[in-house]
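Below, in structure tokens: the form predicted alone, a single chain.
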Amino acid sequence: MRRLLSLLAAATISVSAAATLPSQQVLSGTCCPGAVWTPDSKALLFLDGPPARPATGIYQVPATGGSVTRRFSSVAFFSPKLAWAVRPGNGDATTLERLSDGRRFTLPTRGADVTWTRAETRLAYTRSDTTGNFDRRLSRVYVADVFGAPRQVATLYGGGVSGWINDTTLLLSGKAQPGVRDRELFTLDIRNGARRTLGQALSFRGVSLSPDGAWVVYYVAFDSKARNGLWIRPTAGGAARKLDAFGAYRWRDAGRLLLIPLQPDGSPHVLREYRMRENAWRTLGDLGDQVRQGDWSVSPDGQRMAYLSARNGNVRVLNLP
């Protein structure tokens, strides 16, 4: 705990004063947590139902505010491009439906999340044992082409899939054996099984690939002083950069990372931007508000940000400078 507190203390300094960024409330009535962007960045999708709406479903509101309409009448996990609806069943099977024609297939995911390639023609998922210490729990990683049969490509302990770097390479984290201390963050070529280890740590948290898969950001805590902190590193191999910051982060695009620094004093959240090419930070402004429960997202085109206001529980949108 002392090491974590030291990390947080170091990370909460040096947040310069910032002007308040104008934002617009686009939903009302304490609505709604978990809103996500449509692929064209023009609207937000959210789950809602009675009494605020006439029926349960996935609703849509323009990013500039306006009329709310129902986009999907059924509830499911939708792929980022809204090409697929994923519906876990009561048993092992998950049904995946292509929305363009209603064609379906099933996979034995046992309710696990599926991770799509950018083209959404292939996916991966992790099936883990359901009992026992997570650090020692056996996990099997599978890949499948759409409408195809799954194929196991890796066995891990206490880990799983972090994302697709490209159509043939996965980013994974986990332990090779249940009794070892450290996990590995590594890439796996599913065509030939070739692995590249990117780093080792007690645990990799908040692992997030850049939109082009070239970079990965994560943080390490409760490890050695040399390992703790927020890190960004190239997935093709090379030296990692330790970022002098700590907080919630999202990719804006392939070259910029947004971060809301941890500010335990209750002041408005500040939005900062790290530029990969310059290896430098700039402060974009403050929200004049706080983000509730870490609920914020960046539009796919990198031009807007949506967040759930801590002030009144409604979704607000701002244009990113």
Contents of the next structure:
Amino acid sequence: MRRLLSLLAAATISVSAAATLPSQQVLSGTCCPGAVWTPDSKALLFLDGPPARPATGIYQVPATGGSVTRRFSSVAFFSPKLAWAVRPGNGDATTLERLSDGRRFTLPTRGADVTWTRAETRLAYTRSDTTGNFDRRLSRVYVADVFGAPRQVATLYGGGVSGWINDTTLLLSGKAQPGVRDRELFTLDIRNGARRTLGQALSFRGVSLSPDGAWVVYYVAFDSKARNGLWIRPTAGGAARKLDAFGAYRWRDAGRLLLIPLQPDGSPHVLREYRMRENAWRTLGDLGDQVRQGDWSVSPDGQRMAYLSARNGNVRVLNLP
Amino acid sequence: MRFRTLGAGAALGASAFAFAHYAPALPDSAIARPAQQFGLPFAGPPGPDTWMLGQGYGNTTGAYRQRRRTYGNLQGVHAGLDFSAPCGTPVRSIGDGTVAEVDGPHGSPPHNVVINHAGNLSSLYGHLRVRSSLRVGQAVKRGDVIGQSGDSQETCISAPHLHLELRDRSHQRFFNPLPYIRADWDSLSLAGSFGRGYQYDLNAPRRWQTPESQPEVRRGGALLNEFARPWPPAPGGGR
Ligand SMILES: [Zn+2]
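Given the form predicted alone above, produce the structure of the same protein in the form predicted in complex with the partner chain.
Zooming out: every chain and molecule, the one shown earlier first.
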């Protein structure tokens, strides 16, 4: 019994011994949800406007703090590399503008954003019915080259595009028929229509491709004990790994996944890191704070993390160990 | 770059049905102030086997898209909390009280329960799977099972969730439940959300962008989110 108690004590210490990671508040005045990193990882972009700032637009603050400047004078869906602004209209048509030269084309996305390939020369989008049961709604998936015409590549029920694995392969999830129970997670080669089913479940939630497209992480909930949980699997096919953790997750780079465990006991949020190659976890530390609204992001270079502080609703940045 | 459009899914269900209620709204002086006096409607920890917070209260993008149709009688706002859970999960009273209605006229089908609490507050539990076995007038304690969670689309695989509202006893006012319910809301918001954040009015982009600042709703009042410059755009302009 004494030995058991000492083991428990040791285990408790190893969990709670995570050091608090120092962070810096970079915005103030309850500002601002939804901040995203610039492609060079040096700054954060956020939507703001009156009365805090003179005009509505996309503003920028250095990751190390400092003065705020306006980066874009209009709000749009900007592509990850900031090469494109996607502006839905009131009807079907969405205008896509190349920011380097202002050249534009339109696509009938019906208000939806698009999913870009890494090179941002090709995109995909989903057009879904807006009525009916969520898991039975018809979705049509289209792809287009920039300045080109769209081409339908898939019809799904209760699903859509999850991302591009490479320039010619999409990751999708959905049902082939509206009446069946399970959705499929599958890859689709848009050149020849070849499909590869990666898994089946009631629903694939939080689907996120690794930066190199080689792995996909997702979770399954309320299906069966065997299926529920957080999963990582290779997009080229092969066995999935069920991770012995659950919570909010983001890719740090192609080999590392960050996770904040779902542990609603009022304690500061803890940052853990899963290394794909070692199939092992380490605890990076705690925030000494909580993330508000699940709002956190990792810089593209994997060096820093930004989050919305639960303490005062402002964005903070920390260097990842 | 996707400002506030991360995640998938959409608003699930509502309790906004245009039944007439002519009782006057109770004044602030008659209503208990928020003091974390209630508990969560599920027992045990959240997770992929049990339950998770699905959609918050307020000016969500999902509610905005359906502001005229589904939420038209609730000023265009999601006037409750959605908790995802498998059908049949025991739903618990958030506080001591008395059963006021079983399948009463307050929407959130297929089945609902209303419990009256101290301070002229009422809680509504919506989208229950089957009719609750409780009787009107019966006393309940906080944590007592009052029904089973169901699915707003009645398949148990489409959108299984509980819709929970906190109202004044006259059913005219709808309150943000967060300051009334003791829970680690920031942690519960980490995983499970099927929402996409809050709808922006680009003329005042910080308004109603935090969980605790969401507006109270009056039944039948004017839409709060008929914004001149909404963001993100609703596909097809919203309904
Ligand atoms: Zn709801």
